[in-house]
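Just the one chain here, laid out as structure tokens, in the form predicted on its own.
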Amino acid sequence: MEIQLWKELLDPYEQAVSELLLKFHNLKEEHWKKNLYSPIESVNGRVKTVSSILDKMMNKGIAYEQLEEEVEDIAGIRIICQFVEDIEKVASLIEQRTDMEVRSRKDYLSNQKKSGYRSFHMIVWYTVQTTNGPKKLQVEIQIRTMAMDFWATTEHSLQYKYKGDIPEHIESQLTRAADAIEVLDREMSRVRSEIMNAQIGSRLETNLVQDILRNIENLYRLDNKREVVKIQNEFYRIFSQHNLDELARFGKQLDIMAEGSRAQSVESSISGRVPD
């Protein structure tokens, strides 16, 4: 048998995970920058260890030559959502992308495992560019809520500890915990709209404050310093009221002032005058 070059085999999968993490992080940030609710709460990824891959190959009788075809989850991405409804939204966003192709889906929400495991899995084809040319890889994407992830992480640790033979009394406790988590997800769905509105409002306020402070700093460099101090004090007064509409109006007024100061600065530079 030829030598098995594991690093050479796994390097493209490391690259795929790195690229996909960046893309999903950017997708989340794109929603927030547009003041939209993001169905992605967090994302992480990993490449299976060699020992884990070997275990799977031996348990399923997979030959090394069929490894990349038969082991679909060498590269794994886990997307965590706040609500069950977000899972379908994330799956839809993935299906619409042109940089990955969905090969298969496994719905463990509608078809919950006997153990209580709930999640939504997608196997996608993803192509990385290597020094040897493009390489098309399989990547498993798991989409689940925070509550589901807590349960799955705990159950995975126990499976590892007991080598897949969890004692019956612990299995019963896990089943009860899975039922409780399903109830929790349903309860959270009932207040989903309130939570979404609160988060969007908080993000909108954060973006407004950033824009206002940026304008104040620019005015401080270009305009009358005393007047800018007054503007800053007015900002603090409005901010203390936690009135988003007032803050937005103040921000628009400041945009106009900042634009006028920039125009005046340009005119002064052209004419050779220095602004006050």
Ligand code: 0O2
Contents of the next structure:
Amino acid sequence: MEIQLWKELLDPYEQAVSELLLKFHNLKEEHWKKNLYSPIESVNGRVKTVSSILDKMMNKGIAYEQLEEEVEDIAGIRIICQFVEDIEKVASLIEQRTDMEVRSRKDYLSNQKKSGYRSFHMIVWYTVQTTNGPKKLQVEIQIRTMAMDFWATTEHSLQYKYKGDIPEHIESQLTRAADAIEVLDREMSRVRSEIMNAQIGSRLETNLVQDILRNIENLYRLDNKREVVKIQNEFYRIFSQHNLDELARFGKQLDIMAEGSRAQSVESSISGRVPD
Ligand code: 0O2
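One more: the block was the form predicted on its own; return the form predicted in complex with this ligand.
Then the entire complex follows, led off by the chain already shown.
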């Protein structure tokens, strides 16, 4: 009988988790860069510890040879959303991707667990490229709201503390807390569009300010510096009014100026070039 090489087994899962973290982080950033609301609030991930894998194997009678097939959550990604409605959006973004293939789903939103646990799980196939060639492995993606995550994280610590045998009085408090979390998520959904608009507005302002400052810096390099200082002061005046329409109008004007200035600078560098 050979010894079990845990590091060799788990390395591709580490790679999968770090690649997927980056991909989901980029998906979130891509939304915001396009001034779109992102259904992803945050992402985290982990590879199951050997002791936790061993626990699961022993509890379920899984042999080492069946480990990768039977333990679906060796690699785990957790996507946190602000609102319940976002969970479905994230799930459909995952379904549309070509770099992962959905193997199964577990809907603990419609079918809340007896413990009070709520979350949407997807098991996906994901391929990592290793020095030994491609390796297709399973990843569990848990999608839940911030409120659901708060509940699950605390309950999980208690499960650990009481080794799965939580005292009845704590269990009933957790059930009440789970009910309160459901009410909270419902209440937050009522103000969802209000919050989404506020967040899009704030991100729009951030993106506009970035573009404006970049144009001002470029103009300063190419144009009459005193004029550009005046433009900068005008920007500060408009910014202090916190009027997004005005800021957008100013940004557009500046785009046109910066484009003109760039074209002029290219023209003069061509006409000033010494022929070969
Ligand atoms: P860890 O430490 O997060 O890795 P199954 O045989 O399918 O019923 P399985 O394989 O455990 O059982 O799948 P299930 O029930 O979908 O659970 C997968 C993961 O979901 C768990 O992994 C937890 O992370 C989470 N989860 C499921 N039920 C609960 C719950 O009641 N409370 C909390 N806090 N989390 C839950 P692990 O391996 O249990 O733990």
